[in-house]
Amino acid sequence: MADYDVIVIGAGLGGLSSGAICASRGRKVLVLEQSDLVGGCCSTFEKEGYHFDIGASIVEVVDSLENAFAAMNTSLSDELDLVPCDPIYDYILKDGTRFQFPISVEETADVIRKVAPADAEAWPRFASYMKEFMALASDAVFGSPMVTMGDFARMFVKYPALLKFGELFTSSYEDVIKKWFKSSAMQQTTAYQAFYVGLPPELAAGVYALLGYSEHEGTYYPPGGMIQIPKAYQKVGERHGMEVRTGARVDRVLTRNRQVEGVVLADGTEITSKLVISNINAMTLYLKLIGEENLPWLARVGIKSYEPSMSVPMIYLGVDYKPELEAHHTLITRPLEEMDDYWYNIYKKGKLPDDMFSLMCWPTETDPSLAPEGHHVVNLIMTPGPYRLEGTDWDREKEAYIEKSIDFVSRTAMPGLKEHVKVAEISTPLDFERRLLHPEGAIYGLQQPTTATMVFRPSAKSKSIKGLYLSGASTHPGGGVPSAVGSGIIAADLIEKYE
């Protein structure tokens, strides 16, 4: 008899949500996490009284979070406290123009009339269009399993209204934005968000242009840091008997005749189960934990055709003053074309940029308890940084990169910052690989162009190994907090359907 009904590899959001749902449905579940913290990129660590979010900085589109709790017979409001963040962004454009976008669509229109009057009439039409698409897509696209081409086709049969939005499935992110907005200022307000799916505007899929509107549905922060989200799923799962072990690294997935039989830990311990949910990078799962020799030839070719997603250096600052910021998020952005040029001529060539851009997160604006009294936390999600650097490496560049980033932010957004820094930490792409086991520092699992989205992504129900299921950023619907939770729901539902 197997030790557990389900073993989950990785206590990220997809792993914890899928495991907790399976436990709430009566299955004996074990979640194994190699780190000493749950959450993966959606986690929080402490140093000298400052609490820093490792990667994820807010959550939006909370429908998937609510759906996951509902599947566990509870509710979001009962399990997790979320504080709204308004305004959404404090924007700093290339020419130094600075303004804020509030949550309200109508109030945002008032701002646009001042900074980008040519697009004032387009904004409410864009918001209405994307609002309608989101109402459909949250279930039809992002909440549905995409295991086969039949699933993809049935999506349009079940939701024929999606055909109205066909251009989003065939165009690039940049094409969609340029169709709606003509001014450089308005295009810059959406340019950086393409990197939320790990690609520049020219390569990101058009469906993600909804990010220009979706944040106006609400952006939220959990008091205590982003780790509170995975902790909430862990807590509910444990109420239903789910067991979570940290510091337990899985080295191998046991298979026989292409059927899962359990896992082997780094210390040699074997734990048996006929069902395994993998929440780790799909390339690592198939090529290392299962092994090429245990895969059919087409699966080997397929998994090798993917590329790890982009990597990003993150800098964590503890400061002894109140920053001159206006919002939880400040976005130092650039035109669409410059984002594309950076990708091809800097990032892909392994260079570090001279001209930077950045997403600055100020969590103590929302939750002052994350720092000592009178102090604040500022997290810098910097310009995407290549894993392999030309002529050097991240270990050698760490200190210089921190100093360069602080100088950049001091010039553009936070005068005097340098004199107030008490703690400065960095997670480079190499650090993300070492600490979170993300290959090449990939923060979104796998790259996500149109040819690697939905049904073209590694399937949530393995087509090669019976009893193997996938959750997390490497499978549909991709990276990010709501997507990762959505993948957990999909994996748990597929197990309920087929096992």
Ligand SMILES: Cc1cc2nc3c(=O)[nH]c(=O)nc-3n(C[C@H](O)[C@H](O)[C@H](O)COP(=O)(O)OP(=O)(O)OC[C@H]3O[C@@H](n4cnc5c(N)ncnc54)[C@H](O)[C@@H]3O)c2cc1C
The other form holds:
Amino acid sequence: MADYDVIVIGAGLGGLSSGAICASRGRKVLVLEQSDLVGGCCSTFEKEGYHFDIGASIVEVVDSLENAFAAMNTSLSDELDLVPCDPIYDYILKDGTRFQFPISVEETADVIRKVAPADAEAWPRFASYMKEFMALASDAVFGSPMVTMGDFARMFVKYPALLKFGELFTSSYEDVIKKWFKSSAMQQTTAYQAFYVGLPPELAAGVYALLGYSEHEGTYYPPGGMIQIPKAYQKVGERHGMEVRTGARVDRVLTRNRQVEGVVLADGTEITSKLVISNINAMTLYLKLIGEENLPWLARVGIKSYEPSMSVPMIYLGVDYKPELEAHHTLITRPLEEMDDYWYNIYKKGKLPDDMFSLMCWPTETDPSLAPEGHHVVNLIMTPGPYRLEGTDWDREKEAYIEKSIDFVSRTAMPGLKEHVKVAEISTPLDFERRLLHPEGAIYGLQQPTTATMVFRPSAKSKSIKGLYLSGASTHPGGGVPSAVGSGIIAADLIEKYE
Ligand SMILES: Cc1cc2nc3c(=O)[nH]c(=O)nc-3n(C[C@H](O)[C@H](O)[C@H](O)COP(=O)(O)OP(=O)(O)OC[C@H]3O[C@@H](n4cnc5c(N)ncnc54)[C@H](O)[C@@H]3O)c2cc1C
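With the form predicted on its own done, generate the form predicted in complex with the named molecule in the same format.
Every component of the complex follows; first up is the chain already shown.
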């Protein structure tokens, strides 16, 4: 008799949501998390009275969050408080032009008429095209398992209306955006989001161009910090008997004859189960925890063909003044071509940029209790940061990088910032690797070009090891808060179907 029905490795969103759903369906579930916090990239830590989100700073497209709660016979509104963030962005272009995009598509059109009149007509058409695609895709594409080519083909049979959007499956993100928008302002404000799937616009898959619209369906922040989202799934799971152990690193997945038998923790403890859900990076899972020697050759070749996703340095600032910001998110953006150029000529070459396109998150605008009274929290997500730096490393560079970034932001977006910083912390790509065991600090699991998307991503039901399931950013539908939760539903449903 095994110790547990299901063991989940990692208490990220994919792990907690899949574990909680399995528990609500009567299975005895244990979640093992190596760090002392749940939530992984979607978590929050405290320092000197300031509460900093480790990674994710907002959630948009909450359908999958709703669906995961519904699968446990409860609802998002009963379990989690989410406050809308409106405007979505305060944009600052290279020439200093500054404007905000509100949630409302119509009010956004008013802004576009002023800042990019050439695209004023295209915007409402783009929005309604992507709205229609999203209505279909949230179930057909992002909410469905993509285990076999049959699943992919069935998607079009079950949802023939998707054929109208065929070009999104065969084009790049950049192709889609350039087809719709002619002005640099619109191209960059709708293309930056390609980095939310970990690639520049030229390399990201066309289906993700919906991100330029999806934020207008609602962008939210949970009071108390992003950790409230994983905690909500933990709480519901625990009501159904799910156990969560922090400080418990899994070092091995035990297999016999390519069937899961359990796991071994870093302290040598062996825990048995015939079912394991992995919420960790799929390359680490297969190549280290299971071991190449236990994989069929095709699986070995397959998993080695992926690359870890991009990383990013994130700076956490506690400040003793109210920053002059207009929105939860301020985006210093650059022309689309410069984003692509940055990828090839700076990021890929292991260099650090002088000019940074960056995202500033101001969570205390939404929840002042995240900082001492009169103080604020500002998190800076700087340009993608290479894991390997040319001629140096992040531990040597980080203090100078914090200083340079604060200086850059003081000059371009938040005058006076430099004089008001009380606490400054950073997660470099190396720190993300140490904190969350993400190889090369990969913040979205694996890179996600078209060739590693949907059915081409590591499968939620392992094809080489029986009893092994995957949830989280490394499997379909990929990185991001809603996708990670969506992957949790898919893994739990597959277990229900096959086990
Ligand atoms: C800087 C940054 C900004 C982001 N911004 C946003 C945003 O604004 N909006 C958005 O939607 N998404 C954002 N994301 C992406 C989003 O946060 C992630 O894609 C999502 O949270 C990943 O969830 P996951 O289920 O893959 O688990 P992860 O968050 O990857 O968690 C995996 C967990 O497994 C644990 N673990 C690893 N190895 C082991 C082991 N051997 N044993 C036990 N436990 C282990 C880790 O400690 C971690 O807690 C951001 C991510 C980062 C890093």
